[in-house]
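Take a look at this single chain in structure tokens; it is the form predicted alone.
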Amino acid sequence: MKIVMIPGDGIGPETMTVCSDVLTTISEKLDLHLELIHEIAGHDSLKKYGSTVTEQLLATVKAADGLILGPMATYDFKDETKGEINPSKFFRKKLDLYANIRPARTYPKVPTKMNPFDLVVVRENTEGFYADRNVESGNSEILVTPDVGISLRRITRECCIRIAKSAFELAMTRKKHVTLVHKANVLKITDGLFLDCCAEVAKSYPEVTVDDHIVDAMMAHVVRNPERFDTIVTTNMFGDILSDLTAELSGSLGLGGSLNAGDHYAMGQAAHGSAPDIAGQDIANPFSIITSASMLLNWLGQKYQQPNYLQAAKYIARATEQAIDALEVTRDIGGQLGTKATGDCFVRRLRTM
């Protein structure tokens, strides 16, 4: 199978030079004939194309079985009549990847104030409060004056039908209970149109235990006792606040690794930024893109019926399991060693396993 990597910005490159390194020997250890793609975008593209992204790029990436994309220097695109385009909006949209699913757990040896927890973050990831996705002209937002201006929601039947299906099959191989985190006293009609339609799928998972809150109250209660919590679904903004608050409380956004999944194509990309304060310093955690590459593994595997791409994610998460263990990671989450070490101690567990 082909997989383009797309380094991205920042701290990209390094962590993306570790992840190219796990999926070749990975590759090479279970006959996955993975054929990775190496091209760019962010900054880079924008230097020798003009534009953060390409058409060209979008047609190797549909013409490839995934991608993974690394962090992208996304507050510095602004305009996209200059070609400054998100490419994580680029992919989501024209993919139409509208699952986000972020995990966060909890290991013994990285130092967390936070009882133990394994749980799960399924994020809408097309429409929302987000305002690049929700209108064809582009942008959602309007100022109406100097001094006014205005962010339109959008909430639809369909999209919020397919998340909580996303969310209930999930939650049917994990401990089959599923909260429902929104703002329905607030957002009376778009929220209560997600509540509506998670109801709705829940009919037909009778097995699955559903409750729901309020967002800001999640917000306390997961703080408080995350470990509470196994399968969670929201829409788009309030996903993407308390996936990142999940993966910080696990002990470091740098273990906080994504997919984006659609019924077609899927995304592997690290959850956090692109941290130009640390780049180029060896010191940045890549287990966030490790982990987003086996959950791409993962969902190829069972897309196609490939049971070595299954294995293949369960050795991954396997082996970063130990090498947590055994600190052989960066100083983030307790260990001493840099970017490049840890990618090379992982790999050679990777090939004894």
Ligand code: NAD
Given for the second form:
Amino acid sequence: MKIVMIPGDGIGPETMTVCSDVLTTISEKLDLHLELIHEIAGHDSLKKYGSTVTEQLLATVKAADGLILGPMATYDFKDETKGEINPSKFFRKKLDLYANIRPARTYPKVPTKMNPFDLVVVRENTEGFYADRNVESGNSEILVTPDVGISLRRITRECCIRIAKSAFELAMTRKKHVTLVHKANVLKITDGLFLDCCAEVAKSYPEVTVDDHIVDAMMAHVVRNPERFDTIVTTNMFGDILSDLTAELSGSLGLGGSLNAGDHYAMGQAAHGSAPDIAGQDIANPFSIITSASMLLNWLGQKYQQPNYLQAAKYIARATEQAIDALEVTRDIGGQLGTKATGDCFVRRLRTM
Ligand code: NAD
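Rather than the form predicted alone that you just supplied, could I have the structure of the form predicted together with nicotinamide-adenine-dinucleotide?
Full complex below, order starting with the chain above.
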């Protein structure tokens, strides 16, 4: 299968080099016959093609079986008319990658103040409080006068139903517990619709326990007792914020894996950003992108019923546990190694498993 690899900005090239080595190694080991296609987006593409992403790149991605997107310096990209398009939004919208799956779990050796936990945030990806996602043309953030701005949040039945289904399906493979996170006390129409849709979907999953929390209180609950939660489903912006929190509570944002999945395409993408504060220093944690790549292999294994792909995802997960246990990791999670050395150790470990 063909996988397009886009390193992205900041720490992206450092972590993506590790990710490529990991995929090449696991492909050789389990006969996955992966073909990695290296492309560019973000600042590199802006310099070379005048746009952070191109239609040609989209065609390449559509012709492939999966995409791994590195972190993008999205805050730098302010004006689409100058080619400054948010690549994350571009792929999520163009490929209709509506479900952003963001697992977070603790590891015994990683320093954290939390009780051990293992949860996953299922975040809607294609609408909500994201001005670049809500309208066919233009932007749903409006400058009314120089001193007055309006941001519109779109919530639709279709998107709520499909994200709820993703969450309940995932919960069935986990502890059969779904928590709905919302702000229906204030956003009565839109989050009311989200809750109604979740309740409708829940009827088809009678074994699943369902509860719900208002998003602000949820921040306290998840910091106090993250072990209470299993599968959390929420709208776009709340999921973005909550999943960074859960990744950091697990030990580091650099551990947070993330898969953006639709009915036809999927994109592995680290949960974190381009981290300009640590770029080029060989200290970025590569496990976020490694885990995201392994989630993509798992998605491909399920979609095309390829047991060796499912096996590859399991190998990578087990090797991750072992590497963290052996402290063959970067400093943010208690190790002493640089990004490259962490990757080299990981690849050696995978080969001998
Ligand atoms: P960030 O996620 O890049 O960094 C937040 C903090 O986490 C920083 O201290 C950083 O050093 C640390 N961190 C992040 N990844 C790490 C890793 N792998 N290992 C160790 N530490 C890590 O957030 P930011 O600094 O607010 O954003 C930087 C840029 O990234 C902005 O342009 C922002 O818009 C963009 N961004 C992109 C994405 C994406 O592409 N998916 C997501 C979030 C932010």
